[in-house]
Each structure stands twice: as C-alpha cells, then as structure tokens.
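Next up: a single chain in structure tokens, the form predicted on its own.
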Amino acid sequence: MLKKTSFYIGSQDAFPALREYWLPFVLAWQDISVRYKRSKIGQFWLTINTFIYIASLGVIFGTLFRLNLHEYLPNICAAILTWNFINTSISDGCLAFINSDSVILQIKMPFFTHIIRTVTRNLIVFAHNIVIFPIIALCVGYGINFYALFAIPGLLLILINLLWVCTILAVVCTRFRDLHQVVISLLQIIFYATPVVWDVKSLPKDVSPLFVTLNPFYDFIDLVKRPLMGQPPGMNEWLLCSALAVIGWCVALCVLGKFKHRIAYWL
C-alpha cells in the first residue's frame, strides 16, 4: 500500500470542508450576532465605529499634510478597509485552533472549517464596512466607474491567500503560543512599511522604489484599492498574488497534512 503524502492527508481534511462550506458561514455569523446580542443597532457599531476612525484619520492627516481630500480621503478608505481585512483575519486566523479547543476536542470536523469560519467573521465584518467607501466618495465628490466591479475579483484572490496563510500560521501557533504575539508586532511594522495611510508618491526620491514593490501587502491591497479608485487593476498584482496563491497552497496542504493528528494534543 502507497503511504500517503503529507499534501494528500491535507487535501482530504480542506476539501470536505469546502464542500460543507455553509457551516463555517453559520458559525461566523454567530459569531459576530453573540458579539452585539444586547445592541440595538448590532453589527452596524462595526461600520459606524470603522466610518469615524477613516474619516478623522484621513481628514488630520490630510490637513496637517496639506493633501488633496478629494483623493486622499477615498484612498485611505479603500486601503484602510482592505488592510483592516487582512490584519484582522492574520491576527484572528493564529488563534483559530485554539479559540475553538472545545469544538476540536467534542466534536469530529475538518480543522479546515476553523479556517474558513475565522477568515469569513471577517469577510462579514468587511461587507459591513464596505459601504463607507461610497458614503465617503460621495460625500467628496470622487467618482465610481466600472472599474469598480473588478475589486469583486480582487478579493476573491486576497481571500483565497488569507486562508494558505491563516492555515500555516493556526497549526504552529497552535504548537508555540508565543508566535501569536511576534505576528501582530510583525503586522504593526507592515502596517507602517505599506501604503496604507500614506501614498507612494510621498517617497523620497533617494528611497529604492523596490522598499514598496517587493512588498506583497501592496500588491494584496491594491487589487481591491485600484479598482475602487477608478483604475484598471494591474496585471503585476494579479501574476504575483496569484503565484503566491499556488504556492501557499501546496505548502498549507502539506504543513496542516503533517501536523493533524497533533493538534488536538497540542490544545
């Protein structure tokens, strides 16, 4: 009998939960319904809270910088949501299997379903505040165009990273409980080395353009940004991000195949 590869055991345990991928929607659901039970106005207290934090940081920064707000303002928010997205489902996706020790020690699932319920709390929370973008851009009369649509697509692909990324990070924070920590340390220095509340033509002419290319996170955040922006999305973005995508795949597989059967004792 062939001995089954580490990928193969990996495969089997994220496809059953692709397949039963409405349960891990339930469950993020309930997730954020348990987090504002009492309130009146619910998940919208993510929106609301997300909408002042844009537009007081967009519009001090914008002052105290002499920037445009006509394009500053819509710019910070598409980069800020979609940065929001990705720190948050990184930070979340570490402790996946570690916030749901009791289901992983009571109950037979694919730990794959963890992954996908964390990163779609957030994908929930995100739709929630993807309606600021248009309040803003009306409220500074940029336009939307078509171009739009394509951060539909763009998402997808981040999407489609994020759980790669949240199921290599779950298994070994599982295994060294301190890593979570270096993580959010590590995403508090991204956050300040990508163009998030800054712009890339703000660079010092003697800065390498490569400090910002040879970032991913750009690249992630521009496949949602530059649609949202009115701009076609860039072909760079999509090779590099799809490619990273393939990769992170196979070394998921392989890591959450290798590693399975010692997660339950490792909780």
Contents of the next structure:
Amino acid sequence: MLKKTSFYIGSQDAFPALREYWLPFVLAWQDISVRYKRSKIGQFWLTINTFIYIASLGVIFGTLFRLNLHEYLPNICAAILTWNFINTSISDGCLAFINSDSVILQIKMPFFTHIIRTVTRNLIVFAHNIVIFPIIALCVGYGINFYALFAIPGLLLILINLLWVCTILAVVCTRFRDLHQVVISLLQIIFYATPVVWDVKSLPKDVSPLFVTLNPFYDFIDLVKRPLMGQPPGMNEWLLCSALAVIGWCVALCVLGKFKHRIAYWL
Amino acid sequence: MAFIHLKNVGVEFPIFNAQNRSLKNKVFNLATGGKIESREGKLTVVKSLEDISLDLVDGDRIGLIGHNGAGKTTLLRVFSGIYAPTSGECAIQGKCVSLINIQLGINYEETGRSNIKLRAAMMGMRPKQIEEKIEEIAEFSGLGHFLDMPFRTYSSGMQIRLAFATSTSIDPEILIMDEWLSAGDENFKEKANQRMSQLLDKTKILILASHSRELLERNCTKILWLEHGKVKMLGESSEVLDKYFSRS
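Now that the form predicted on its own has been shown, please provide the structure of the form predicted together with the partner chain.
Full assembly next; the chain just shown is listed first.
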C-alpha cells in the first residue's frame, strides 16, 4: 500500500540521489569549468562580471536617488547576490531534465540527480560571487560582525527550498515546454516587486506592508542578507522558510513520484 | 542473480505537437516505424512496442534484429529501465550498463585523464573504484602522454580508444549494446576484441542489437526479431537468422 504512493516513489528517487551526491557535484563542477576552460582567469570572470554589475548599479542608483552609499552598496550587494542565486537556480531548474536529455535517455540514474546538479552548479557560481561582499564592505568601510556566520545556515535553508521548487518546475516544464518562458517572465516581475535593489523603508505609506511581508522571496533574501549586514537572523523568515521547505518537499516528492515514469517519454 | 521479465509490454509515445497528418504520412509511417494513432481526436500516440513478452535469466545472450524503426532502441531502453512500459508487466533485476553511445559524458575541453573519470562516474562507478581502475584504463588506451592533453586535440581514432577503454572497464550484470564496439587500427582492434570478450564473460545477460548476421551468430544464443514494434519471431539464433536474412 505504502509503496504505491507517489510520495514513496518520489522519495525512492530523491534519497538515493542524495546519497550519491558526489556524481551531481562532479557534473556541476564540470559545467562551470568547461565554460571558462580556455580563458586565462577562468571562472573568476564570474566574480568580475558580478562585481562590475553591482558596483555600477549601486553607484548609479545611489547617486540618482541620493542614498547613503555606505549602507546602500553592501545592502544591494548581499541582496543581488542572493537574488541571482535564487533566480538562476529556478530558471535553470526548469531545464534540468530537458538539458540532460541525452543522459536520461541512455543511463538510468535518479531524476533528482539532475536537480542537484542544477542547484549545485548555481551554488558554485554563488560561492565565486560571495567574495565580492567583503570587498565592497571594505571599500565603503562597513563593519561585518559575527552574525555573518548565520548566513551559512540561511543559505542552506534557501538551498533546501530551491531543490523542491526546481523539482516541481523541472517536471512540469518538461511536459509543457512553454512554461519556462512564463517562469522567466514571472521571475522578472518578482525581481521588481521584491526589495532587492530598493529598500523596504522606501515603500510609500499608502502601500500595505503586506506587499513585502507576504512575499517569500523577500524572506529568502533576508535569510542571507540580514546576517551579512550584521543583524541578528529574524524569527519570521526562519519560520516561514522552514514551513515552506516542509510543505514544498512533500508536494515535490509527490509530483516527482507521480510523473517519474513519464519524464523519459516527454523528452 | 539477474533477470528480465517482460509480459505483454507495450510502449506508447505521446506526441503533443503533432499536427493533422495527411493520409500520405500515415501510409508512409506505417511502412517504416511503429503505428501512429489518434486518441480521442487530439492526442497522437506512436505505438513503438506492442505485446512483447520475454524472460531472460543468467547466461542468456539475446540478439535484437529488425529494420529501422522496428523498435529496437525503444526496447533497449525498456531493458535499461529508462522507459517504464505504458502497459504490461516489467521486472528487471541486476546492475545494468548500456553502451549505446560510449562517448556520453565526455568533455572535449578536459584532458584524457579527467575524461576517464567523468565517463566512469557517468556509468555509475564510485570514486574509489575509479581510482582503482584509472591506471589500467590509461594503460589500455595506449595514449601515453596524450592523456594529459585536452580531448579535443585527439584524432577521432584516439577519441574512440579512450571512450572504449573506459566504457569497457565496468562490471555489469546486464549489458546492453547497439552494434558491436570496436576501436582503432588493426593492432588495437585485436586488443579491443579480446577486451570485449572478457567483458562478455563477466556479464550475466547480454542484449545486443545489430544488423550483422555474423556478429549475432557469434555472440547470441537467442534472437528476437522485431517488426512494427511486435515480436515477429523469437527463437534459436540460426533459425531466426535464416528466416530474417532470406526474407528479402
């Protein structure tokens, strides 16, 4: 009885994949290193490009809107880095199965392996980019304190959430190919609606604060941003993101279990 | 102990973007591939396999034969556990390795040595096993100093050598092949054939799809002849091969 449920079938895919985590790690590392194989400074182009993006955006917006660069720059740096990680993971996640079609059609391995590969690949990019934060903080003389260590469990919680989001999207986007474009557009809207480059304090009085507090992406970003900015981690975001993780994983395992046998047919 | 048990297995592909097909297309497709059917007026399905029943146990060496589009590749994928049949029963036990595209997982920018690791990992070898086998694979490939050069600098013969050496270093229980693997010049070919037969000796169940009569006769004890996704004939090698090759 139990063995027939989608949830069980889904977990029989996900947990073996997690046990054999080294395979998606090797593949993810490969994905990154091959992109920069023939360049002199290799994957540090990732860091340089992001640094230029954040520094120019920070200085231009900060000057235009007369913001305090001392606080604004590290703020948007932490927010943009976290947002980029979430954003690229989700949009890559939609293609997790489609891009691995040749592997899926020849080698039987858990479908979840391809999800881990996608998220890990983006985590590696994030790890390259995070060094920008101390550099920017140092440039503007913003002090970092020991709360910054809480960014690590925060990142882990984001990771756990991304895994279920990507699982659901990968399954659905393989079946309905147009959905990937829809997801990209939605992410664009979310980027503008979430306090990434703008601050919550600048929200007009007549706009309900629920606009921000009900947005889970705001909480996700705060998981990493607040500790990096030297603030204690907030109870709210931790509770909300943990609850989302539990519910999301249950749904994702059911979806994966229900459609696992169909994925190869859709490729 | 490895086994494969298929009972009345069918495989149907949904085609979501198929437009209305003309009669000409229909007739044309019937001649080469499986059957195409329209379901409830909207969803088109391709029946790739229908009503396949087969039992394989340790020691079985089966050959698949049939013209293009008869469903050989689809059946190979059913055996590998990639396609779960849309109808019928299917039970497969045993570590299964398919050598359909032996260059899968290889990266052209990486060195030969890292490609051995990548390809081996892709086939399900654990890091420890890879460490144990890498020297043997490197030696067998005979590529010497080229192992530290990027794969893209290899000649096509060298590329196949490396892929072959790595792909044949596994110990599968069920081995699935689409045509015979062979590599390189005359010298290497002999070494390669020897290695292939060693691999076959270790394998419990062999499934080989091929168009070559000689190859099938040499390696298989049973032949399954597929036509339009159905079993046309299943039996002793010589008997089925005689029928198949005298048909045209």
